[in-house]
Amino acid sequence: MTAPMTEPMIARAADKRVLPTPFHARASALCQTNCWSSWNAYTVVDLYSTLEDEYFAIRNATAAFDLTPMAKYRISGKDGLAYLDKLMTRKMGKLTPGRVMYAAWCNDRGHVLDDGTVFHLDKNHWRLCSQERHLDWLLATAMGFDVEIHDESAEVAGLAVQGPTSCRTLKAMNLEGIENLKPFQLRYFPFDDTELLVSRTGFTGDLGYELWIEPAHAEKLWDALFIAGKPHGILPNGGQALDMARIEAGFIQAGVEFVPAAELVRPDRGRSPFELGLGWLVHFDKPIFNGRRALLEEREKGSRYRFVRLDIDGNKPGNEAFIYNGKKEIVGHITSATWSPSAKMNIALASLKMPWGRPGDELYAEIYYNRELQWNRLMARCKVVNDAFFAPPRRRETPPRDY
């Protein structure tokens, strides 16, 4: 006999529901594959049609990705800047109203909790966007500051509009002056009796924008965007195509390149900003921030790991492969990998034990692949690459050219 569900059991079951985003009706109508996944308690499309079509929409036209599940926190109050400066490893004083800044934040061990973008909306009002949810940590860190922190994740719908024709698409929506928006700037536009916030930001390493609006206006925004973008090749893209683009750009992802420090079972498995290639975000010329002492010690003693980009021989992606040195010793592993159609390279992001990962090091990826029930193993030579695999000049051009 099954016991009846008590009220606490019902509440716990309800907490695990996966919710539709405000764009769900439009997305589901275009999703031919019925391929979905969950992100922060929302259901999102992994693949609408074919991976090739969606990837090349990002690189050759305009692609729209549903950003709504991203965690979004409103930070308000006269101590907001001081609070953010303590929270983040990066100096936040240069973040003026109308600007966006990429930043990371750590625990006391100097291990990264997450990375994300901070929007300075107006005086004494900021928005922090991140992949993971961090409300408890943000509230605990705010002790002693005159700030208010509000989780507005469900109150803001978002679309990433990326690709070389993205600016032309937004101009066709009558967003006057959108072509003058510089990278990491934001601006408000009137739309459907409300305000549309547009930031020149994205996760593809290409020309692109992110659109933020109240959920009640989400479907009208989607419709207006796709009508305006139809002459410019607009398509929706799912998470698979986005993942290819962000690997090409060399962007890290929480839960893939690192385990957020708050989720660690073994504390020594965390990664510092230096160990994720984010040392440029650590500013020791400010007196106090979370993890400063541990990061100073790491700078003096050296890091345990090095984050690298790899060009791998052949065309077999090295997902989760071990990396060996010339002496056949395991020195690290691949965190993300894909074939890059734009760079025409077999590329990967990897975490290697120090001192490995220097340009010129002899490295091999142990790759397994299955062909018709036959497993094959190969040791593919790897070359360390310093720069992003794909970084077109158009991502920074202002105004962008009309492609």
Second form
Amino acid sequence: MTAPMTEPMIARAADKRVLPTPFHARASALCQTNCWSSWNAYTVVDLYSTLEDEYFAIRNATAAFDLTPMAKYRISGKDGLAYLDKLMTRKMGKLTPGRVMYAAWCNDRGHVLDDGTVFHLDKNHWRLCSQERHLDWLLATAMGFDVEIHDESAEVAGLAVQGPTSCRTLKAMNLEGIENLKPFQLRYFPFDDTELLVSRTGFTGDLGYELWIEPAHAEKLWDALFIAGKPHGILPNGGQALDMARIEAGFIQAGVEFVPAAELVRPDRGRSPFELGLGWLVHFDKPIFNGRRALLEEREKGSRYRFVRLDIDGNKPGNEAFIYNGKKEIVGHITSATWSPSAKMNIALASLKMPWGRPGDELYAEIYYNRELQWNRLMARCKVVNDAFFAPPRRRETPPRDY
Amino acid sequence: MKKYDVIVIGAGHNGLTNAAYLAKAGLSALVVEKNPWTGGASVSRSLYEGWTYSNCSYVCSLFRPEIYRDLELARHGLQVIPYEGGITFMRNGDYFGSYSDTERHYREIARHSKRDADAYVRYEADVSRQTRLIRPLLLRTPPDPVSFKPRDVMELIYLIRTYWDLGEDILYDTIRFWTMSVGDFLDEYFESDIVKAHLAGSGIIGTALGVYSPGTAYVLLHHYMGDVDGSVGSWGFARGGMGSIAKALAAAFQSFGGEIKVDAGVDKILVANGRVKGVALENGDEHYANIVVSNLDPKRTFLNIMDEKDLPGDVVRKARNFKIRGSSGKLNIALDGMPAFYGMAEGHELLKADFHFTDSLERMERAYDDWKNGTWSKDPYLDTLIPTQVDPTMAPPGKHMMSVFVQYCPPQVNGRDWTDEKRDEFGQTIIDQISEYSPNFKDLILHAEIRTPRELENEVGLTEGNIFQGELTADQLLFNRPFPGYAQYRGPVKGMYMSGSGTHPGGGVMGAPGANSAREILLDLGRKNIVPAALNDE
Ligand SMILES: Cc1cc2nc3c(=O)[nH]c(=O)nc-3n(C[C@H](O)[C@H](O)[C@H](O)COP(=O)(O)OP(=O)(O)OC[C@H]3O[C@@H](n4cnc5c(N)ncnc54)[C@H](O)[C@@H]3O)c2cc1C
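Now show me the form predicted in complex with its partner chain, since the one above was the form predicted alone.
Every chain and every other molecule in the complex is listed next, the one we just looked at coming first.
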């Protein structure tokens, strides 16, 4: 599949169970395991070779991840910024052209619909990038604003290029001046008779970039990237390795740490930004934004949940474990867990009932594991960690060091 | 002059681990190191511009994860990257590859012997069982079997019970395992020469014994008992070379207020009235402390930097009899590009792991014969890696660094001291062997560091160049390491301790001897133990 998919093609494509991304031919050539999964109707690689190799490509060299299935919305018009300010809980005023901001948006109950990045591409042009699809909500919020909202998900192919040698790799691809791009900045580079958009963003908490291009040029981009990256250890990475990296970075994921509010059958199961550790994204000093009233009320009355990052004793992964307090009461559960090869810790993200998760609280994860048909149960002590589990200084350096 | 609570002699990784725990417990600690750098045999140095070598040890698996986590070595910059498998090139142009994926591994063995492919399951279960038995002992102090102290008795009971619970036959297996040869052991599982040759390498590395010498099966186990991120038996690269481990340990030690003095070789441990009082350096300086820990091997500790007059006669005798024979050499090579190997596709993933060129036990035994005859092996066993295929920090992009561990290389050549000419001849033997399998290897060599036991001894202070600070044979393991009666890290003089690989659980970049020794020191001082216990390995 090299030709760009047009909207009508997408519509027709429903007769297929899953869609290929514009990198499909390249990804399948490198995928040795046949482990694929589907994401927003696309089929993407879960594991190319081994989890270790792919994970360490992210943390030791350069890893490329196909993020084309992300939902992408073009927001255009002179009211764009005002619109975004209404949509997002965060003040978007600092989002000048050439910058990217991370933000979350809520429904009227103050529950998170999703989180994502907003790119200020150009005067009066923005792009919202998120894991889930939201056109319905975006259009509903647009009422009264002079903006146009267009779902461009299928018109933009994306590759995340992350890792300590990623800047070197892009330099070797002749992206001149790439080393001066600061975190949350974006820049256009000429590539293959078109424009390549590069943003210094990512989901790994490491030095890294995201590359965006028209689907027709996707394969050429992949090829150029892999040729340039060869001496710098580039490997493709699938979803499994990315998940480890994002948990180490302490990032939440839609559908995992929270259920996108639009999907909720039981409305009380949603999570507010405060309950996801995103309080820093809520700015009450703007007069109006979706969910403001509910969030104000929550600020006064208190939240129901607390999002925490846990360092768990021992080395048994805590996936889906209940969390207990010192009185043996269940106070929450783990949403994501992994062994962290870079922090050398048994780490997890968890949702705890208030007030649990304060510094010094005694907490235990109830972990079950099976060894040759014998089940064991473990109450592993947990410590709340304030920041990312792994946060190398290179992620913020400009220009970044060579590796 | 300032008086310290403790002085540790030698900034090898065990000395640093020991000192880090003592400093973390609140003691004022000084580490004195003879070289201008730290790390001992866990060191990275740049000898050719743009390249970094792991000059001695080169891969990591044994380092205790409990210490790694507890001392926050990740935060202090340490990253260990696992690699999979290995490869043995054969004289007939074929090769045997070892993969981490079970089914792939099965198919590869089956190419050489279908029966061996099935036998491998039994082999792996048996070896894993033995590693499970030994792993919990690594962070424990061996009991003294003739002592009636409650702690020793309890520890002995723990040991016996661990084995008893598994049944009588496991105990027999274990005793056999600890005493038999790796060749005999492998013969019980496999028929294919190449499969045996590939597996046997771990049984002779660093050891002055041949594949059919009793005791080498244990050496194999010693190389299988580590892990990377919980995957037992896996090995990995320390990013930036093995010196990164020592660097992270030094940073942890310094974060607890510890002090390191380099270029500070110790001449003597000062003893007065039957207890230590400090150290006298070669430069004449003296430093004082009530506790002195030696991270040197037992021979150097008791016969070089201690006065025989201060020691009981049995210790002097045991130190003299301690087996510490040099049997290994090392080449570190800067390469202008990635060498090609006959029969291997460019970029084959197996090339990222260890490769060897010895395809039969017979050839391995012959290599040992040369050592016995007082010369280096003319057809040596090599453990070769090119870590720069993974690690971007040790050579310029597109260039490579090769690490070649050589078995066997004697401490003297035909009874005479090594000369530079002989050393270069030795290096050439290795380069020639590799060239037989790689057409462009020789042309790519930009620089080579050639190390015989002479260089290892002179630089690291490993007597005879023995890489483990003493042979890993049953008579020198557990409560016999370094000698019976002194296996609990305490020296024969009050206030004197040992922390190096010459103590339990032995050689390798492991950190366990240093940590165990710190635990004993804290116990003697009546302080709370802060050294972590072994992880639940179930
Ligand atoms: C060539 C080689 C390859 C190896 N490969 C591996 C491998 O790949 N993986 C692995 O796990 N293990 C390997 N080993 C074994 C491992 O490196 C050692 O067992 C381990 O590093 C020893 O650490 P240590 O702290 O006990 O002692 P050492 O590292 O021996 O430390 C002793 C320190 O004391 C210093 N010293 C000596 N005399 C004095 C003095 N008088 N005064 C002050 N300081 C002094 C030395 O300079 C040194 O720094 C290898 C060893 C060698 C030599």
